[in-house]
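One chain comes next, on its own, written out as structure tokens in the form predicted on its own.
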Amino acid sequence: MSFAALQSLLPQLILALGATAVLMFGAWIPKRRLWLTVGLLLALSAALVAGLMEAPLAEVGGMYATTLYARFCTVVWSLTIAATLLISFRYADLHRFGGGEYTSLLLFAAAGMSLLSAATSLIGLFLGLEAFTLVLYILIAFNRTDDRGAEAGLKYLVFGAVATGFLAFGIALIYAASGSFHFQEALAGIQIEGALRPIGLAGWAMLLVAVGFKISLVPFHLWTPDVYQGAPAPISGVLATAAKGAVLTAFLPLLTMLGESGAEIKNVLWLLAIITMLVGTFAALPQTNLKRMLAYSSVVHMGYLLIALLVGGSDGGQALLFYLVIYSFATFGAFGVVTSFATEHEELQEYEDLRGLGYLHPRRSIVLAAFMLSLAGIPPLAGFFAKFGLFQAALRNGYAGLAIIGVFASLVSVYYYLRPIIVLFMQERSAYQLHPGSKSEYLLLAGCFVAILALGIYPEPLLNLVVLVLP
């Protein structure tokens, strides 16, 4: 590989080698705070370089782009396990986690993250994505103390070798078809008088199986609530935001250059945004765990953003990005919450054990408020905004049906997102006080909540950069 080459995958080579550094310097010097601290400065300077560096080369090995596109998608994820290792310090410390070896996972799942979003070809995906989805694996059961977790993680790990089994199939069919890996020669390869041949169909049908595991479209999301609820809590934070996101990310340029011959896709996807945003909305309303709740609100706010996957182009793009960047502030913020609450041998997780807590923790219970109102797309906050722009482009492009539909699911959604709020403002409570919180926690939540609503009031800043890197 050249020098070219390894400058333009500098900010992915932070990440792994600096992984990698940690990983095995961490074994003879077990400074737990230490090396999340380093891990947290590996993060941050990945996310530096990636935004502020241009590439030499356009693409590395024909495997993976160094576009405006690719360093935005890295710098989001990079900031996101920054946050990640933020908010970690005391939950790792109360946990006992081994700082060299969580920080490691961590920035190894910030690279395979990376590399998804900038893959251009199938070979480039697939390594991307399993970098990252096999890291999970072990974060998911990372407190070996808890046996929540090693259920969750036995389940991921049995949902995610089906969904892998689909995607080597699926690329396996597309390259049968078209002879190569490279996403444009591929995706041309497959077509032939303006529609799909067969055995290119049957490949994208196994690739949307896989997509549809990874980011828990109905009906492949039964694995989801249980491993949100038995995973640690920054964990659930980076399976609700990053792994997701960097998924729709790599797709959205694949849909985009399939054009009017993947009317079949389309109209696939159209199904699965529907029962996903419906089947997500109904079974969150009965839910009493909030990390349970958080786990179905993703399943919608994924079939929220199958519209824009559907919408495709500038439109779709900008609305996919924009609508990310704003669900990861709340999602995450909202799981950090939940982390700041832990003590030593539990969560706060059931709606009973979080009434009255707005009385003894003012500062957290209103920001988690603020971070349920903007999921549910309450003005001023932003979420109101990136649901407006999104409904706004599905009636653009002529998909009006399902734009009802996601006002409609919309609509009953506050009714889940507002229970956690009335119950920590129910009544006062008496019995005990929990941990008041890490200045490390305060940080990023202070972060978050002003990010929702800064960009609430003025979205402009994002939008413009959102529109500068998409292609």
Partner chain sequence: MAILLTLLLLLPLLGGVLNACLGNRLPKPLPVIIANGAVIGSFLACLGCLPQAGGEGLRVTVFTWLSSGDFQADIGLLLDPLAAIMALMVTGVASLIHLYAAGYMQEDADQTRFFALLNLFVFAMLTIVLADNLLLMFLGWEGVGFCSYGLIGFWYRKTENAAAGRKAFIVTRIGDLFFTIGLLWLFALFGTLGIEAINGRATELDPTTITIIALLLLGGACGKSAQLPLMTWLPDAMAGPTPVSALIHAATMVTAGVYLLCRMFPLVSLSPLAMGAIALVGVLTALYAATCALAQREIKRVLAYSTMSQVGYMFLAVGVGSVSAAMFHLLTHAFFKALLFMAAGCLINLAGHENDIYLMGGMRQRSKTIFWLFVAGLFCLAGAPLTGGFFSKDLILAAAFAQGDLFHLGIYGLGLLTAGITSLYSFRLAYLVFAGDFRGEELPHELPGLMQWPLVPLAFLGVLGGLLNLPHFFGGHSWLSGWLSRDHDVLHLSMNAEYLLIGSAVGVFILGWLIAHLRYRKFAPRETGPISGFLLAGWQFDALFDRVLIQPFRAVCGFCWQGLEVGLVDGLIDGFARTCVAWGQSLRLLANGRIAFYLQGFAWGLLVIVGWFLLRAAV
Contents of the next structure:
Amino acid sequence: MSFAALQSLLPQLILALGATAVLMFGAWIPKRRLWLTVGLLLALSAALVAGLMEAPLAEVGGMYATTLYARFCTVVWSLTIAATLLISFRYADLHRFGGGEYTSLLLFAAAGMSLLSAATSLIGLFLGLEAFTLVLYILIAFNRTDDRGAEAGLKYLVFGAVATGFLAFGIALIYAASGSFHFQEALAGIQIEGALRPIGLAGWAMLLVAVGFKISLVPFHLWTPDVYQGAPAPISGVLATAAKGAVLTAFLPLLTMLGESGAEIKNVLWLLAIITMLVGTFAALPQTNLKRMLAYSSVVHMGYLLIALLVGGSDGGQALLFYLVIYSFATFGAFGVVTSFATEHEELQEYEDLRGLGYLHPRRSIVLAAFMLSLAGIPPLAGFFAKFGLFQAALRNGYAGLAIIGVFASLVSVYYYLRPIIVLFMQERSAYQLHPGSKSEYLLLAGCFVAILALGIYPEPLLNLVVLVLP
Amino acid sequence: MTADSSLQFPLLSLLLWLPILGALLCLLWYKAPAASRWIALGTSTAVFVLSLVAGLYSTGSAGWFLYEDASWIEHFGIRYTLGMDGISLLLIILTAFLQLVAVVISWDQDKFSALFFALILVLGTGIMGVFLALDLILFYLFWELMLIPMFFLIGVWGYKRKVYAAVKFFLFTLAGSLCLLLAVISLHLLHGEQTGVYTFALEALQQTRLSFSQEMLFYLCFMAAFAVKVPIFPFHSWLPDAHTEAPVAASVDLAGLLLKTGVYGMIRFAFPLFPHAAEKSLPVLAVLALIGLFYAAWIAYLQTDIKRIVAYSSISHLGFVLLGLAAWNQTAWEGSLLLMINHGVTTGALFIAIALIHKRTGTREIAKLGGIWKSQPNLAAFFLLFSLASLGLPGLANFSGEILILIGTFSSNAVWAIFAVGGVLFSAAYILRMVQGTIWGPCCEPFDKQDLGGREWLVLIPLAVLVVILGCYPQPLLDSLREPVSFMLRQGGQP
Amino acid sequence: MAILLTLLLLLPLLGGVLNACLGNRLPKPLPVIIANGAVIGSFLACLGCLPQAGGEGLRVTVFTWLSSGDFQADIGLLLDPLAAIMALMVTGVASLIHLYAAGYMQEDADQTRFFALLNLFVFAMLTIVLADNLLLMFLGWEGVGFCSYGLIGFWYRKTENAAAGRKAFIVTRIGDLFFTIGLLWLFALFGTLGIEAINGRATELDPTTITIIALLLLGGACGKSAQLPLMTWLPDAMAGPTPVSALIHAATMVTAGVYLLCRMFPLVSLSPLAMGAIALVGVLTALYAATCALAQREIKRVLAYSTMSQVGYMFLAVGVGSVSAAMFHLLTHAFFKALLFMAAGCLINLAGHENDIYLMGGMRQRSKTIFWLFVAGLFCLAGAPLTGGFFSKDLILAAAFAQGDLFHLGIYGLGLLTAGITSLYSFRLAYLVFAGDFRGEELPHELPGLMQWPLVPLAFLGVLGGLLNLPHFFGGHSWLSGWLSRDHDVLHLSMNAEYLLIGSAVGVFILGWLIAHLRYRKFAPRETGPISGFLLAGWQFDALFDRVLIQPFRAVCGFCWQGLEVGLVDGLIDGFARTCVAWGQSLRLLANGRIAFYLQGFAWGLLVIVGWFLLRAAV
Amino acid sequence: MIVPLEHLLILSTILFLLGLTCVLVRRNLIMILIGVEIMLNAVGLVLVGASAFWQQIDGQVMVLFLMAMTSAEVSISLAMVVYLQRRKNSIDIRSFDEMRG
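Got the form predicted on its own; any chance of the form predicted in complex with the partner chain too?
Next comes the full complex, this chain leading.
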């Protein structure tokens, strides 16, 4: 590996090496807050480097790109992990997390995700995906005093392992069909009519199953609510945002390259998008647990994002990135609110427990309400423009049917997004005073809130950025 | 329209964003309820004054006498375009006035007052934005901006079935709006394909060439949003619940302003953009208007909650307004717009009077009310006055609009007008039943014997004066409407 | 002069508004003084305008009320001879009634409301009279309706009173619907609502249109004037204070319908069919109401039915083409009926707030003055020879007779029959009230002077009213017809016919008196047969309308509410919501927490995708 | 290449499906993990075979990565097995269905 290659992968190196260092030194110096802070700084610096430094090489080792797109993704995932660390300060104290391990695992996840989004070959894709999936196995079950955490960890582990099998098999089949792992050539394998094409398609089928698991498309979504419910809230936040976003961003170029030849695949995606949107929406309706509701909501949003994937090209890509960022702000913020309401024994997630909380903790409740409304796509919150861009792209590229179903789903979805708001503000007070929340939590929530609001009023900067990275 | 709009003082923006500023200030001082209500009062007074100032610019001709245009979201082709003509001027003044009334009448609101007043103010921005926006997406944003504050106002400060009402309101209006959104985007894309210019500007989109079926489809989508808001007959079911459960200020805003945004949307957007489809739809519109007119009146006749009676009366009156639109001529349109304003004032006033009665008696059930005149003659007198205006007594507000609508409609289609005249009878039936059950009859012994207090006088007197003036001398309003309305009618390309 | 004319209209308005807004804050007698002053001022203004009213009349346009497109309606006043004579009557009678009311209401705590409404009523009535366009007239038309509503239900604590007010408002509004449609149609035809313009161009229309419009106007007039079939509200309206009955439900408002028809006579008279309908409605109402009056027990209800009957005569007059006869009867009737009502109010007071005539009797002993005044009124009503009522009624019957054809002769016959019945019930009333001894138990209430002396001028006017339009036969010059420039209304019948008419009129008068004398001189409380019960209930029309109109209406409302609104519309919406949630619930069952089951989801998903690809590959 | 690619693919598919069946059918966590291992080994077989078919080294590189990854996964899985055994005294996946709905 040349120096230039190392330099090109500097952000990922910062994350990975930093993670290793934190893990090692963390064992000796058991200061939780210190390591969280260090991790935070590392993640931020990785984001800074990725954001500001031009990479000398366009592609490293035939596996990872250093395009603007890849750097953009790196920045976003690093920031998500930084945010996770920020929100975990009090939470980690509450549950006596090992600071070094927790931090380093999260940093590893960031490295994995950013590699995944940067992948240009199937090997790179596999490695990046597995890197953060492995980390998440641990993080989900990180709370050792919680049965549910263990159950969630188990569930994620089993499905993750099976999905890994599918992913690997799919990659292997595609390789068998095309003779290359590199996206461009690998796709050529199914583009040419021939004996090997069915093998390639079978590979794609496996791949889709794996992706379906990762971004929880129906019918591969069933684990999602259980895992989100059981995992520590900050980790659920990562699961719902970055972990899914990284997969989507990795597949976006893949599908775009597929072009016309992937009609079969697009058909399947079309079907998956529809059932994901509808099933997710309806399943979310009767939920009475905030985290489970958010899980189903993430399912629905993945359905929307599939529309963007289907549209493909710069239209679809821009819509996807824009949507993803805004969705992440809102969803992560919502999990952030759950985190900040957490007590030593439990997280406040049942609607019953949230009743009338809006008047005891008005600021966090209002912020949560804003996140819900943004997810529902109600202006003047950013979620509106996200959906707007998505549906516009869909209509523009002849996916009117999907757009209409999406609109219908988002209409029904309003009901379950309103329910937490109703519980918080419109029911009799039954809640007791909770922890007032720490400064770091407030900082993060305020950040998400301001972003949601500002992007809802003036989304132009983000749009320009998206256009810049996805010409 | 005007090129040098950048040189103008941004009066419209100020009008629009001042309430938001006020809302922020309210939230900033959320720990001091007194501060928030004074801020709200100050803001809404300033807005009212500004709206009157805007009236000074009025030229009486058809174009925008105030116009602002700025780049906003280039990526989507969305611009920040505002314009004011005679129609929007009147609606803006009405908005500012009713907002002021809403603030004053909610003065002793002590449950989370900061949030309450902030929401009222934000609602004001939403409504005024709808009346001013000339970019379709900007319009849509303001259209939706009305939703959240109203949802909270009903849901948090409402009465028994508040959550049901709030959610129903939210979902109904959103369902309509999403149709509108899809149509707007499609129209925008179609225009872009034809001309290469991707824009949401109203005037540009009017030039889009559409086949008749496209036009009809878009028109129906637009109308879905507006029909829910107005509300037109089968889409009205959210309204009685929302009106009944809302706190008084929200009821005033709902009946006085929100319903008008639907009609405004039709005449400003749906009709000019899709004139052929509109022309085809007029008979259907008229029939729905008439059905709504009678149906709501009949239902109102049996209601036992006086607030619900007034809620249904709103549907009935809006049926009248709609009929005027369907008649599609100068007199009928002016009548419709005038009736909108009249109805805003009278119904708002009625809701206030009902709220005051409710405050004193603790009930709104006809069976439990009665003889208010004995204990509160002044309040009862105001209630009577507003009720009479609502039933269309000549010389009071609603009549002037109704008669113009009838006259205009008669010349377009006599049968519609004859049916509509019948509707007047039923409005008398339910209004008089309400009046009878409330202020006449044996006494219900309210627990609070106090007649009107100072602040209540302050609200009711201007409303009463307006009710009389709008009935006796509505000519200035009609003058302001004349040119814009005739311009729009010509634009519609109708006979 | 324009100022004076404006004042004529505005003074009562000012008085009413002043009392309505500030009345309760003013010291006690002041509201009454304001109200009386306003009306008397208006009367004086009317007198002042009178010289200008002849010929083309006096006109003022105050301001433009509504103007939109081609439509324009002004607040414009026109004082022509017809309006002048009506305005004079309205302000004059109203002044006297206001004075009477000052006495009548002096102990009522709520008298400012009363006087405010009374003043507003006068304003609205004058608006009808003076309006130069139909829309402004409609304003007054509805205005009197509202004031009537407010005054009938003045003692609102009793539910029946308020209900009677509501009934009056709604029933008259049914008539107003026809008026409104007529008004809209006239505008559509002429492009204006100016009364003179419409009348002037009426001949341009084709006969069918004229007939329909005239019938629509008749419908409006029927509502306000309590003619068949919209008459049921008037007897109930007697729930209001007596001055209200005198002013609104006898002298002025109920004659507004007649006035409207006279106003639009040039148009209406172009349609023989409509004219026939008007005459028929008039005479049938007259007969119907007279029979009802025969059986009533409450003194004011007798008078109410008699009013209805007399207004029927006025309609008859219009229907046979004699405006001056109609106006003549309108005037004399206003005088003697106001007199009768106010005297009745005094009698009720004297009987200790008892208005059942079966419980009166011997009232002559309680007050001689009232006895003579009341009897004078009754004589006019019954059409005693040489009283005002005699001349005016005679003129109407003569006009019907003079038409000569069978239809009008039939109408004449019915009119004559009605005259007989009128005489009968008038004297029945007189005997029951005054003959014999007092049958009640209450002690008389004090009768203030203000309640007595305003009756005197009315009595004179009523008795001598005939001089206003004394026909040539009696040596007069038909002054009223001349003033109204309707010389052709003056009949020139043969001497024989005149004798026959007068003779029969006198004959039925005497016959009626005789029957009454025989039957009621001695009080015999046994009028409870089915026929009298039927008549007492106004031919059961209330029950009929309740069956035919109100109950079906309520059923329709109930169906709309419970059936359509709650059942269908809300049901569909709530049903949709429930369905969505139910789907959600069943989807929720999928997430049953079991890893094995979830893994099956994987397998099925894989199967579907692979199957899809295979399918595509196969095709 | 002596063995045709098709045969190899068929074999590895059978192997993969066997592993998958194991995962679907067994209730013991360790058996499920073994099933996953079988699936992954099938993958390795395909990769090596394809590598030989295309005369390329890439597939074999991937196999190495896969093995490394698998070992990491196994270590985490076994740690989880121990953890669960200690918490719940069971590694039967049926005993983990507390969260549902």
